[in-house]
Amino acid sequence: MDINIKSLESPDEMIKVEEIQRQVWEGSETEVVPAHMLIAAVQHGGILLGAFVDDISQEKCVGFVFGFPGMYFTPDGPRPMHCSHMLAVLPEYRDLGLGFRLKRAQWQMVRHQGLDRIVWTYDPLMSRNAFLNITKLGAVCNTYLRNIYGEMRDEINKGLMSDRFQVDWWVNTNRVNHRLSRRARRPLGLNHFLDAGIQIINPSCNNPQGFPCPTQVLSTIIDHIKNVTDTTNAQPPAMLLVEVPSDFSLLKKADLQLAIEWREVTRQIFEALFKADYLVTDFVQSSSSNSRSYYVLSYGLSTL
C-alpha cells in the first residue's frame, strides 16, 4: 500500500482530523480539539501531519499526528521544545507502521525547527503504545503524572483516572537515531533479559477468565530500592522488569474493576522507582502463546 506523509495546513483538511478524532475516540464531542484550534496552533509553528492512502484512485487520509511548540525549565533557565499532544490512526489501518511513520516525519520536522525535545504523555498499561513509543521510537520516561487530564469521557479512558507517562524524546542522541535509522537494532525478546538475571518485580497470575491480576511486588528489591539511598555501599540492581497488561482495552472492557487495580498497583511501583533514579528504557513481550508485556527500567542511566 502506497503511504503519503503531508504537512496539513488548509480548513479542510483540519475538518478530516476532526473526524479522525471523533473515530478513535468515540463517545465524546468534547475531547475534539477544533479545527480553529489546529489551524491557529499549525500558523504559530505547531507541526499536523497526515498519513494519506491510496482508497479508490483518491488519497483518503487514515491518520495524523499533531504537536505545538512548548517550553521546559532548566538550572540555566527556560528552553524550548515540542509538545506532541495527539497520534492517531484509524482502526482499519493500524498494524501498517503509520503511527511510526507519522512520528519519524515528526521528528525530522522537529530538528529542522533546530529543537532537541520532544515531549508526549501516553497511559502506560497500553501495550501497543509503549511498544511504540520506547521500543520503536527510542523515548525514555521517569515521569509519572497522576490524573493528569481529569475525568475523560471517552470510550478509551472513561472509567479510570489519566494517569499517563511523561515521555522525553532526545532528538539528536545516538540511541533515536540508531531507533529511527533504515539499520535500526532488532529489538531485544524477553528471553535476552531473563537469561541476564535481570527480576520480574510483580509476575502476575491469570483469573478464571483468563486475565492477568496483578500482583504483590518482590518486597525484598523494593525494600532494597528504599533503604540504598541511606547507606554508601549499597546498590541497587542495574535492571528491573514491570509487567503491565499484553491488552489492557479487552481487560477494561470485560472487568474495569481489575483495570482499576492494575492502575492503582503500577502507579505505586512506577512513582517508587521513578523516585529511586530509575528510568524506562525499553519494553518487551513474550513470544509465547499466553502474551505477557514488559517495562524495562535501568537504574541512573543516561538518556543518551
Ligand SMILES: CC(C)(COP(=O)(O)OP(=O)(O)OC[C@H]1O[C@@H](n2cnc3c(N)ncnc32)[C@H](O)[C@@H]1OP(=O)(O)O)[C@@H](O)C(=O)NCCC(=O)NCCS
Second form
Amino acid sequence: MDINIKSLESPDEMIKVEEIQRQVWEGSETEVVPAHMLIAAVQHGGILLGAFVDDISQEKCVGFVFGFPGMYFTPDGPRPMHCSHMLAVLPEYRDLGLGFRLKRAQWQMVRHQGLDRIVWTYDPLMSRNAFLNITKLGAVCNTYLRNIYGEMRDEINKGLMSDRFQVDWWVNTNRVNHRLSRRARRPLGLNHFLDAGIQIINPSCNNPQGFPCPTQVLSTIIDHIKNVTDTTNAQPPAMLLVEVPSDFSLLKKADLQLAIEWREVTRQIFEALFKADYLVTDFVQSSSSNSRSYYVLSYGLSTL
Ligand SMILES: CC(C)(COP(=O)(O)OP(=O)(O)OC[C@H]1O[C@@H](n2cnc3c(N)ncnc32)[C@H](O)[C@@H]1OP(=O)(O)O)[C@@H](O)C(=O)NCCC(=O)NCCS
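Output block for the form predicted in complex with the ligand, input the form predicted alone:
To see the whole picture, the full complex is given below, headed by that same chain.
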C-alpha cells in the first residue's frame, strides 16, 4: 500500500483529525482535541502529521500524530522537549506500519527543531502500543503515572484507572537511530531472554475462559530486590521480565474485574521496580500459540 505522511495545517485537515479521534476514541466528544486547539499548537511549534492512503483514487487520511513543545527540568535549568500527545490509526488500517511511519516522521521533524527528547504516555497493558513504542521505536521508561488523566469516558479507557507509562524517546541516541534505521535488528523473542537465565517475575496462568490471571507471588521478589538495594552492596538481577496480557482490550471487554486486577497488580510491580532503579528497555512475545507478552527491565541504566 502507498502511504504518504504529510504535515497538516489547514482548518479542513484539522476537522478530519477531529473525525479520526471520534472513530478511534469512540463514545465521548469531550475527549476530542478540537481543530482550533490543533491550529493554535501547530502555529507555535506543534507538529501534526497525517498518514494518507489511496482510497478509490482519492487520498484519504487514516491516521495522525500530534504533539507540542514543552519543558523538562534539569539541575542546569529548564530544557525544551516535544510532548507527543496523540497517535491514532483507524482500526481497519492498523498493523500495516502506519503508526511506525508517523512516529518516524515526527522523529525527523523534532530533530530538525533541534530538540533531543520526546515524551508521551500510553497504557502499559496495551501490548500493541508497547511493542511499537519500546521495541520498534526504542523508547524507554522508568516513570509510572497513577490515574494521570482521571476517569476517562471513551470506549477504550472507560472503567479503568488511567495509569500510564511515561516514555522517553531520546531521539539522537544510537539506540533510537538503530531501531529506526532500515537495517534495524530483528526484535528479540522471549526465548533469547529465557535462554540467558532472565526470570519472569509474575508468570500468569489462564482462567477457565482462557484469559491470563495476574499473580501476586512476586511481591517476595520485589521485597528481596528492595532489601538488596537498601541494605547490602550486592547487585540485584541485571534484567527481569514482567508479564502483561497479550490482548488487554479483549480481556477487558470479556471481564472488567480481571482487567482491574491486572491494573492493580502491574501498578505495584512497576512502581516497585522503577523505585529500585529498573528501566523498561524491551518488550517481547512468546512464539507459542498460547501467546504471552513481557516487558524487559534492565537494572541501573539511565534513561539514555
Ligand atoms: C497504537 C496505534 C496508533 C498503532 O498503530 P499501527 O499502525 O497499528 O502501528 P504499526 O503497524 O506501525 O505497529 C504495530 C505493531 O504491533 C504489532 N502488534 C499488533 N498487535 C499486537 C499485540 N497484541 N501485541 C504486540 N504487538 C502487536 C504489529 O504486528 C506491529 O508490528 P510489526 O510492524 O512488526 O508487524 C493504533 O493501534 C491505535 O490507533 N490505537 C488506538 C489509539 C492509541 O492507543 N493511541 C496511542 C496512545 S495516544
